[in-house]
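We begin with a single chain expressed as C-alpha cells, specifically the form predicted alone.
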Amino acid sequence: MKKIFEKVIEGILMLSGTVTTLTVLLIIFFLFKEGIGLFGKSPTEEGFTVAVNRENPVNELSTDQIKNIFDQNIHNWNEVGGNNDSIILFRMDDLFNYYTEEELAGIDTNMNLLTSKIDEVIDKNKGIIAFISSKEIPQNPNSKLIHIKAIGLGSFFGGKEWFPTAQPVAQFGVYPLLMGTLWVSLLAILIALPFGLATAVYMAEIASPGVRSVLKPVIELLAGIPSVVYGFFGLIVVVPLVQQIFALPVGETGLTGSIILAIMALPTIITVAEDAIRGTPRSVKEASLALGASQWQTIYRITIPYASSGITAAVILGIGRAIGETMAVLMVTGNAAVVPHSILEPMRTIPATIAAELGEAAKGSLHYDALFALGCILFIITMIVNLTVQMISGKRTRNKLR
C-alpha cells in the first residue's frame, strides 16, 4: 500500500512538472510565433498604398524616405534618385484642391467618379506622390504604385524611431526603446546591488537578533507594495529631486526610473541573499575563526562564496524585477522614444511600451506584431542576463574549490 502511494505521489509531481514545462514551452511559442509575424511585412496600413505618376523613374522607397517626404524634410525627387521635380503631396482630403464641388457632385455614392478623379490628379502632375487607398486605384491607372520596402532585421533594430501608428508608413525602430531598456536597467543594478549585498551582509552576520527581528519584517514589507505605489511616490519626491540637483528642465529621466527600480529591486536581493548566507554551516565559520581569520576575512573567504548559488539568484531576481518592470518606469522616465544620450534624458523602455500601447493595439495588425516583437527582445535579454550571471558565478565557484 505504501508503495502504491509513493508511485501516486511521485507521477502526480512528474505530471505537474511537465505541464508546468509545457506550458513555459507553449508561452514561449505563442511569443515568437507572433512577433515574426512582423518580418517581410509592407509597413503601410492595410488597405492603402502609395501612388506616384507612371513617368516617375522611382519604384522603390523605404520607410524612412517615405517618412521624410511626408514630413516634407525632402522636397526633390532627385533627392531619392528621380527626377528633377518638386514633390508635390496627394491626400484624399486635398482632392477638393484640385476640382469644384460640382465636379465632384455624387462622388459619395459613385467609387469609380471617385478613382477617375485621383487617377487624373496623379496623371496630370510628374512630382505627386499620393496616399490613398487600395479601392482608389482604377483598372487601368495612369498612376504606379511605389513598392516600398518590407520590414526586415535591419530596419526593425536599426531604426531610430518608434511611431506604430504613423501614416503613411508605420515606424517601427526599436533601438532607442532598447537603449532605454540597457541604460534604466543596469544602472538601476549598479545602484542595488552593492546596496542589496552590503545590507544582506550585514543582516545574516553582523546585526543583532533584535536589530534584524526589525529589518527583516520591514524590507519584506517593501516587497509588496505596488509598482504604481513606487511610480507615485517617484513622482512627488525623486523627480523634483533629480530635476532641482541637476538643473533639469524636466525630472523625468533615465536617472529618476533607475533610482526607482533599484529601491524596487533592493527587497528581493536583500531577502534572498541574506538566507543564503544564514545557510553556511555554524561549523565552517567556526572553523575559520579558529585557524585565526578574522570575521571579515571569514565573510569575505568562506561565507560568501559558501553562499554564492544564493546570491546568484537574489541577483538574477533583481535583475529580472528592473529589466521587467513597467509601471513605475512608465510614470517616471519621461515615456519618450528618442534615442538617449544621456542618463539625464527622458527614454522609453520595452516593457513600459509593451504597457501602453497593447491596449489600442488591433489584434493581427502591424503594432500587435511589432509589441509582441518587443516581447521577444525582452525575453532574450533576460535569457542571456540570466545565462551571464550564471556563468560568472559558476566561474568564481570553480576558483574557490581550487
Partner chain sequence: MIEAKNLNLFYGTFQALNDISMKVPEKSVTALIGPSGCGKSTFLRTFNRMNDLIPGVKIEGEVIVDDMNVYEKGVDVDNLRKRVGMVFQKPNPFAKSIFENVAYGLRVNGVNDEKLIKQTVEESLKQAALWDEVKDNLKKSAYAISGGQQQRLCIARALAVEPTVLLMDEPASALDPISTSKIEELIHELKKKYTILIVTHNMQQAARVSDHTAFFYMGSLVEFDETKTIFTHPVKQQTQNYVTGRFG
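Having displayed the form predicted alone, please output the structure of the form predicted together with its partner chain.
No partner chains or extra molecules come along with it, only the chain itself.
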C-alpha cells in the first residue's frame, strides 16, 4: 500500500517536471521557428516587386542599394554596375505624372489598363526603377524583375539600419539595437556596481540591526516597483537632469536609460551580494580582527574576497535584469535605432524594440518575423548570462565543499 502511494507521488513529480521542461522547450522552439522564418525571405513586402526596363543590364540589387536608390543617394545606374543612365524613380502614384486623368479613366477597375500603362512607362524610360504591385508583372513584356538579395545572417547582424517598414525594401540590421542594448546595459552595471556593493557591505557589515531592519524592506520594495513607474520617474526627473547637465537637445539618451536601469538592478545586486557577504563565516572575520586588522582591512582583505563569487553572481544577475528590461528603457532612451557614437545619444534596445513594434507588425509579416528573431537574440544573450551565473555558483559550492 505504502509502496503504491510512493510510486504515485513519484509519478506526479516526474510528470510535473516533464510538463515544465516540455513547456520551456516548446516556447524556445516556437520562438526560434518564427525567428528563423525571417531568413531567406525577400525583404520587399509581400505582393510588391521592383522592376526595371528590359534592356537594363542590372539583374540583382542588395537591400542597401535599393534603399539608397529610393532615398536618392544613388542617382546613376553606373553606381550599381549598370549603364550610364540617371535613375528615374517610379511608384504607383507617379502614374499620374505621366498620363492625364482622362487617359487613366477607369484604371481603378480595369487591371489590364493599369498593367499596360505601367509597362508603357517602363518601356519609355530606360533609367526607370519601379516599385509596383507584383500582380501586374507577368503580362508586361517590356519590364524586367530585379532580383533582390534575400535576408541573411550577415545583413541581419551586420546591417546598420533598422527600418522594418521601409518601402520598397525593409531594413533589418540589428547591429544598432544590439549596440544600444549592450551600451545601455553595461553602463547601467558600471553605475550600479559600486553603489550596490557599497550598500551591500554597509548592510551586511556596518549597519546596526535597527538601520538594517529599515533599509532591507525599502530595498525589497524597490525591487517590487513596476518598471513603468521607474519609467515615469526617469521621464520626470532623470531626463531633464541629463539634458541640463550635459546641455543636450534632448534628455532621452542611453545614459538616461542606464541610470534608470542601474536603479532597477540595484535591489538584485544588493540582495545577492549582501547574502554572499553575510555568508563569510564569523570565525574567519574574527581571526582577522584578532590579528590586529581593522574592520575595513577585514572587509576588503577577507570578507569581500571570500564573497567574491557570490558578488560576481550578483553582478551578472544585475546585468541579466538590465538586458531584459523593456518598459522603463522604452520610455527614457529616446529609441533612435542608429549605431551609437556616444552614450549621450538616443539609443534603442532590443527589448524596447520588440515592445514598441510588435503591436504594429502584422502577424506573419517580415516585420513580425524580424521581431521574433530579435527575441531569439535576447534569449541567447540571457542564456549566456545565466550559464555564466551557474558556472560561477557551481564553482562556489565546490570551493565551499573543500
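Residue numbers count along the first chain shown, from 1. Between two forms, the rigid core is the largest collection of C-alphas that superpose within 1.5 Å. Predicted model only: the values in this text are computed from it and were never measured.
Fill in: Did residue 278 shift 2 Å or more between these two forms, C-alpha, core superposed
For residue 278, whose C-alpha is compared between these two forms after core superposition, the shift is 2 Å or more.
Discussion item. Once you overlay the rigid core, does the Cα of residue 178 travel 2 Å or further between these two forms?
Written reply: No; that C-alpha moves by less than 2 Å between these two forms.
Worksheet item: If we fit on the core, is the Cα of residue 151 displaced 2 Å or more between these two forms?
Response: After core superposition, the C-alpha of residue 151 moves less than 2 Å between these two forms.
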